[in-house]
Every structure is written in structure tokens, then in C-alpha cells.
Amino acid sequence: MSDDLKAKVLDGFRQKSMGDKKMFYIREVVRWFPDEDRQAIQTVVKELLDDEVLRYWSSGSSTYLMLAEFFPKE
């Protein structure tokens, strides 16, 4: 199930990132999948962060998740 959920979350990021918005709060990601367990989604997001598919971005006061391909170059 983890691989299926991981694919769904990754597809969700790709679909939602097609517009102007590229950064999302974890609570937004959880809301994309109302039928899934919140903890399972958080675990999958952590795995995607560990695999460097997703990255954290912080404004100093807020922390967002985004696809690594959209992460600002330093």
C-alpha cells in the first residue's frame, strides 16, 4: 500500500504544481486525500523527503513542501 500511496501523493504534487502554486503545507497534502489515513500520508511524505523527491522550503515563519525540481537554486 505504501508504494500505491506514495505514487498518489507524488501525482498529487505534480497535478497541484501545474498552476502558480508550487509550495504546500503538510495539512494541504493530507486534505487532498480525505479517504486516506493522515499518519500514512505523513509517512509517505517523509519517505519522499528522504528520497529527495520532495524538499522543505522555509520562509522563516512557515515551512512548506515542494517538488525538488521546483526548489530554488542557490
Second form
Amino acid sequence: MSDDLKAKVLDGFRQKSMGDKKMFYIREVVRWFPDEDRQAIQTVVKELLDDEVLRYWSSGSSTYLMLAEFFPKE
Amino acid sequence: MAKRETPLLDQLERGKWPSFVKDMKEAAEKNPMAEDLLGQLELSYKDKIGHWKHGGIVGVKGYGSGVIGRYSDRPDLFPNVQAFHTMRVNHPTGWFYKTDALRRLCDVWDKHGSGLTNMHGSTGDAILLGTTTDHIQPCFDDLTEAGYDLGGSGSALRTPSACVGPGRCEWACVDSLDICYDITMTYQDKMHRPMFPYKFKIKVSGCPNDCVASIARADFAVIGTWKGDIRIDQGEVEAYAASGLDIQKEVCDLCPTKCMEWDGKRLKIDNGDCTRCMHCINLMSKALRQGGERGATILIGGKAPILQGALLSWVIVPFMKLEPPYEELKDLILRIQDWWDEYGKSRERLGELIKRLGMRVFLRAVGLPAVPQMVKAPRTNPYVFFWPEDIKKEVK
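The structure above corresponds to the form predicted on its own; please give the structure of the form predicted together with its partner chain next.
Let's see the whole complex now, leading with the same chain.
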């Protein structure tokens, strides 16, 4: 179940990142899957962060999530 | 002496108070980052705009907060501050350091950063100002070795902070240090792995003097208080009067609820009207002591003006006994965070969410009973909105 959801969330990131927008709030990610449990989504997002497929991006006050491949290079 | 000409910054050194410019100039003598920082700051004053680009890299392995990315938008002029990241280090509760602990922290920062610090930031953390991307992980490793950890930043639980509490203060009604430490250790994941809609701050004050200003700054404020009458030593009151204190003018007349009377010999307090402002106790600490039963008032929703205006906290639990392991407190924190996490919009603080949906919705969601102390402005606006079904139950 967790692997299915993980794949689904990752697919969600890929779909939504096709446009110009690459960074998303966790609230937006949760809203992509209205039928799924919010905490389950947060858990798989953390797993994807551990796998370094996703990365955090922060302005200092707010934190966003993005696919690692789109993380800005210095 | 610093090599650059900084006429605008130099003006800041001429005031009455110690200037950060002087410290930066001292640091610039041994660190090129501090030298370029002076130059960039001078340019900011000249151009009347900041020359920083915020955001980006946010942490070390396994962490999503604690590092705030910062880059110069004029790396051509100031190459040594091209990357000038901030590291937030979780401060010891109550800001008690041993000198060797401070030396260890500074040694790590001299090795990996600009040597400049902000002790402490308004979040409470020890703020280490200015390091490069390649030094972030090694710096964290050395900090860990020295017994430190990163604090919170971004959409996470921010580093909880507390006043010095019973460590130094006779007025502490709760062990603010222990509560803060317990909360910090319990919610490590919420601090290091941001998953909230926005920032969430918990601050603990030992008494209503509220030395960490939790009422104005914290989403969840714990403020020590007491039950029972203020204890009066009339002999000491008379001694204060004899020493020249004008008790009528300086104590009774300044009481916000006018609950005190002084007839020149005896002081009387109408304790039912006392709002725990602490003014009388602060002024006559030998004569007045807080009531015997100690605990804390829990308030929510304080914030500074960023997206919306400033909010002062709102009482939700007038009195809670606080003893280890603080299960009642932690259970309440979890219920509140869960509700905010579910319904809060991105970048919406808890106080703003309650304002948007209403206090009665919040109370029902977290399972708290409505009590008179929750009326936010009882002397100016005593109205409370009840659920229609509750009104039907009462009006028969």
C-alpha cells in the first residue's frame, strides 16, 4: 500500500512539474489526492525525501517540496 | 582596520549604544567573508535595497530545516559572500551555557563560517551567520560532535524556547526549562522535517511577566500562573511604605483592574478581580507572593505581522497543572496541530485559521469546553457565539 501510494505521489510530482511551477507546498500535495489520508501522504513524502527523489526548498520562513532533478544548481 | 571605506556604516558606530558595525569590522580583520559583508551592507545603505537572495538549500542529511540559504546578488563585487548561509543552532533551554560550551560553538564557527553570530535570534536559537554550501554538512557534523543540534526553520515546529524559569527566578510557577526541554525532545521530527502549513512556535514562560513574550509571539503559549489568593506580608508592605514607596500611586492606581486598596496601614486585594498582571508583586517582591497552587495558562494564536496583522494570544485553558511527563499538555498540542494541519491554508498561522473559521469551530475540533476566561476582550466585547444546538439546550 505504501509503495503504491509512494508511486502515486511521485507520479503526482512529475505531472505537476511539467509546467513552469516546480515547487509545491505540502498542502498542495495533499490536495492532489483528496481520497488519501493526509498523514499517509506526509509519510510517503518523507520517504521520498529520504530516497533523495524529492528535496526541500525553503525561503527561511516557508518550506516547499520539489523533485530533486529540478533543484536549482548554485 | 577594515580595508573598505564604509562612511554610511561608520555613522552607526557614533550612537550611544554598542554597534554591530564595530564587531563586524573586528571580524573583518581575520575573515574575508566579514570584510565583504561590510562592503555589501554599505552598498545596501547606499542603494536603499537589500542585496541578498533568500532561499534554497535548507538542511543537512536527514534534515529539512535549520539552514537558511542566502546568496549575494552582487557576487561580482563581493565574491566572499556569494553564498552566506545562516545556521540556526538549537540553544540550551533558558540560554544557560557553560563557557567551555560557548567556546566549542565559536571554535566550530571560526572553522566553518564567517565567525559572526547573532546571540540570540528572535527565535531563540544561536544564529551562526554566513557559511558556504560545502561547509554546511561538515559544520553540522562538528556541531553534533560538540553536543549541539540544529533548530527549526521553514514550515516546521520552530525551536521551542523558555524563560530562565526556576533556574534563576523566584516567580516561576512552573518549571519552564523542563517543559521546554521535554517538548523539544518529544517533537524532534516536527522540528527537523517540515510538514506543517507554516511555522508553529511554542514558548514557555514561568510566570505572567512572560519574559519570552510568548503571548505576542507564540502560536502556543504556556504561561505559569497560580490559583488562590496573593499572599500578603503586611509588615513588609508597611516597610515598603516607610522606605518611600507611594503604595497608592505606584501600586494601587496602576493595578489594571483596580482590585487593590491601601488605607495607609493595610493592603487589601480583591483576588477575584486580579488578572495576574504581576505589577504589584514585581514592585513589592518581599511583601507579596503568588498564590499557593501553581500551574499554567495555555494560550494560542499569537503572531507578529507578516502576511496578516499581529495577533495576541487567546486563553484556551485557564489553568493546567504541569508536571512531568506533561501528557495533558502534549496531547493538547497534538490535537491542535492536527486540526491546523488539516484545515490551515499554506502560510496560514494558527491564529489566522481560528480567526477565519471561528473559535467555536476550533474548540469543538480539539475537544475543549467553552469557559468564561476564553472571552478575548471581556471588558469591551463580552460576546461569545454558541452553536445553535447548545443554545436550544440552555433555553427551554
